[in-house]
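Okay, so here's just one chain, in structure tokens, the form predicted on its own.
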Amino acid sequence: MKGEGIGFGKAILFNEHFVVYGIPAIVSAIGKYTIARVEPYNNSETKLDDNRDATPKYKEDKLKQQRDSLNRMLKAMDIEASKKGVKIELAGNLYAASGIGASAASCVAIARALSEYFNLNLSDDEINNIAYEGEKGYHGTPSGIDNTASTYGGLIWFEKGNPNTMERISLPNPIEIVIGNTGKVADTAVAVAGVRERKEKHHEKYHKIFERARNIAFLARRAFQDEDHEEIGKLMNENHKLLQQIEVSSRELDFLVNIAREYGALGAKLTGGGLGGNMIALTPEKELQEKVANAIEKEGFQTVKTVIGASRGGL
């Protein structure tokens, strides 16, 4: 008896920090995946082998929160796990690094596998359910951006709420995009409570940081539909910039984002928690993307050369 579940890696492409306080987001999955299997154990304790390629120290630093997250799912799942002995592994082709949904993707693919192995027969609704109660783990409150992504793929408008609300956007063709990875493993839930902190001690500069944060949503949504990647790309340097005055992005980010623009890129954005982990690039075409991610890489960081768009099927 065995189970295996997949969870796709993501892209914020707008308004990441911003949408845990109401202000849309668009995000997209990638073309990277994390793949979890499930089989059983001859023990009554659930044994977790991360064998992820990872930024050197991420796993470590995460290993607390994987076990307090991976404890929740099987919670949520009503999976009593002194009396399943299961081993899971992860494996697939997305990197572990801040930015990227590592940890929802290893959620979703998670909930997945355990589903399958148990006989569930869950639905994507509540492999999304349980696999934000799985990043709560990760993350103290998250938005649920990153799980409903990696469940679903494909590019989703994205508002928190009660419900939350999502609708796909949907793209004629996928766009090249590099990830750049400063090589710096972040905290997102350290960066929310700083956003929460100042935000409360400079209310006006904030709220007005905030609005433009909104009207830059509904223009990208406009531009994504419009394929009009230039607009999108200006789109996405405002928002990095507002990124920045919130006091998200840091040194690594901010000189990866400028070599990227530097050698073409249309536009390009922190892209997650912010202080540290991964930068995003557009990049159309093929050959702007090897000319932006060689650049990357030529200073020594790593890239990741993917789409954005593709739905679940396209990936």
Contents of the next structure:
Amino acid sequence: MKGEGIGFGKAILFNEHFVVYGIPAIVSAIGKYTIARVEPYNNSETKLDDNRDATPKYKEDKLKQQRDSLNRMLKAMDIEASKKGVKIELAGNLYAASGIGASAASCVAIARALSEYFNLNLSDDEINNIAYEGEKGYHGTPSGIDNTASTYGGLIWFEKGNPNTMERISLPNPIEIVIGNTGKVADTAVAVAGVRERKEKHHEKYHKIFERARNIAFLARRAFQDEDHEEIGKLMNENHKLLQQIEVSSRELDFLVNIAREYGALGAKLTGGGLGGNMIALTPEKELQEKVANAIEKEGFQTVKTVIGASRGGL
Ligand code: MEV
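Form predicted together with (R)-mevalonate (MEV), following the form predicted on its own:
After this comes the whole thing, all chains and molecules, with the earlier chain placed first.
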């Protein structure tokens, strides 16, 4: 008996954090993924072998959350304790780091692999719901944007609600991006809690910022439909400014964002929870992508060169 499943990495292009409060956001799967493989294990426990490449300390820092996440998913899948003698291996080419959907990709991959292993025949919607339960182990009250991108792939307009709204944005041509890793592990739950606290304290200031974020989402959607890369880049820059104002950026993130812009990126911003983790730069065409990635790497930071807007995350 064997089971295998895939989950895509993701990059939030617009409105991380704001999305938690129902502001529309735009996310894309990226051409990197996590694979989970399930096989029998001679013991009535669930063993997890995490063989993903990772930012130093990422796996250690997330170990407790990972276990909590797995237990939540087993419960959501109604997999009985007696059946739990399985070994789950995590692999794939998505490095485990903050901000690029590593937790969501692993949840989706594990849910798919378990579904295959136990012949549950779960649909993508069911996998997405189970991965959402798993995400709660990592960050308490997730909006659901990360697991949605990890499950379905492509470029997605997402609004948290009851139910969530998910619409595909179809891009005739995928766009090259560079993702830069600060090398700092960040805790999304802490970042989200900080925004909540400050939002309650500075109600009016935050209200204005949040309303601008909402406008940016609609403008960005139109810019994607018009394939107006300059405009998308400008809006990304403005989105980064809003994220700075709600205090989820960091010195390293701002440093990498500035390098990317200096070397010609049309726009750059932090991506994901912030306070470390990753940033993203819009670099249409291979030549610009190469130039920006080289500039970031020269400063000693790791990059990923990939595209947004490809169906199934560029695979
Ligand atoms: C994390 O990738 C994105 C956040 O908006 C949290 C969430 O949406 O659950 C910071």
